[in-house]
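The form predicted alone is given below as one chain in C-alpha cells.
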Amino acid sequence: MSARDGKSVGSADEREAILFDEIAQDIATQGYSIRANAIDARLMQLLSEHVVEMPSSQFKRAGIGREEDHTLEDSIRGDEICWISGECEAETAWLGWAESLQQYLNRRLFLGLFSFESHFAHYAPGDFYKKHQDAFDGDANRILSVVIYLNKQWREEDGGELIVYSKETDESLAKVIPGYGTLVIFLSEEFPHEVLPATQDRYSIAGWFRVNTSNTARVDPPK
C-alpha cells in the first residue's frame, strides 16, 4: 500500500486532499464542480441529523439583498434558512472542512479567499428559487459558491432540482438532483442557477467564500 506523507492511501485525509485537487481542477477548466458522495460520511451525519434535529423556529425566511437592501420576495424564492455559526459540533466541523478546502484553494488557485458564510437551507414541498446570481460582475466579494445536501435517500421523481446555467448563453449546464454528499461548487459572478420546486421536504447547505473588501468607512464580511 502507497503512502503519501505518511497517510496510507485510502484514509479520511487522502480521500480529502484527492477531493480538493478534483475541485480545484473543475474550477480551473470549467468554473464549477459537481461531486457525489464527497463529503466524510461522519461529517455527513452530524449535519443530516443535527439539521433534521434543530428547532423551526430556528429557521428564517429567506430574503434577498443585504441589510438595507434585504426584502422577502415570495415570487423569487420560499425557502426558511439558518446561519451558521459554529456553535454545535456538527457546525463546528463543517466549518472546519470549509476551512480547509479554502486554504487548499488558496494554495492551488490564488483565489485569496478570506472568509466563509453559510446557512442551512429548508425547502418545503412546493418551494423554489427562481434563476438568480449569488454575485454580480464588478461586486467583489462572493468568489465561490458551494452547496452540499443533506437528503437521505432522495428520488429523481421528488424534483428539487438545482439547475446551472452558463451566463453567457444561457443554456442549461448541470440539472443536479440534491441527493445526499452531492456537493456543488461555482464562481459566484459566472453561473445563474436556480432550485426547482420538491415533492419532499429538502435540506442543504448553501455557503460562500468572500475576498475582503474591508475599507476604512466599512469591514467586511458584513453580517
Ligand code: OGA
Second form
Amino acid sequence: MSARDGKSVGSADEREAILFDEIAQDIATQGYSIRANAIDARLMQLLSEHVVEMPSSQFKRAGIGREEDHTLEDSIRGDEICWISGECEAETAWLGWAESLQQYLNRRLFLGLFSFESHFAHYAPGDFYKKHQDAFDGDANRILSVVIYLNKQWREEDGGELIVYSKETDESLAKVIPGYGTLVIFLSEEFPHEVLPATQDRYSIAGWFRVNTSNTARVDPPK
Ligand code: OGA
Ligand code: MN
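Give me the form predicted together with N-oxalylglycine (OGA) now, not the form predicted alone.
Up next: the whole complex, starting with the chain shown before.
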C-alpha cells in the first residue's frame, strides 16, 4: 500500500481519482488491489448504518453456485446475504461508486466490464467461507471481484480475515483484516480465497463486475 492510503488530502473527487488510478495499476501489475480507507467517509457512513439497520429477515442464507444441498453448503459457507438493488440512498450511492469505477477501469484497462451485481454479507461469529473461486475458466462472466468491509473498530484478534491465494502456487498472497473501509479487488478467475471465522459479527459488501455474455440465443441483462 502507498503512503497516500487513508490520508484525507484534496477533494473527495481528487481522492477518488487517485484511488482509481492506484487500483488500475495494482490490477495491471499483480491482478489484485488491497486499499485501506479507500472509500469516501460519507458513503462508508451510509453503508455501515444501512447494513446494521436492515431487518435480519432481509438476509438469506447464501448458496454456492448451483449447489442445492444445504448440508454441503453448511460445510462451505455460513454467511447470510442481501442483494443490493438500489432502493435507498446508501445502495444508490454504492452503485454509483461502482459505476464510476467500472467506467474508469474500462477506459484505462479495456476490461469491457458491462454490469455489476453485489450483496451485503453478514457472517455471524464462527461463520466462514472455505477456499473458493468466484469464477472459473469457461463460464467466466464474472471478471472482477470487489469486497468492502463495514466493521467499525475491528481488532486483529477478532479474526475473520480474507486470505487471498495464488492459483498457480497455492501460496497465501495476502491476509486482509476486514476493518472499516478496507477495499479488496481481484481478478475473479485468478485468485482462490477464503474467509476465516471471526469472533464478532462481520459485515461486508461483495460485488462482481461482469462482461456481457449475450448471444443471439440468450440475452444476459444487467442486474
Ligand atoms: C464472497 C467472498 C470475501 C469476504 O462473497 O465470494 O469471497 O471477505 N467474500 O467477505
Ligand atoms: Mn468469493
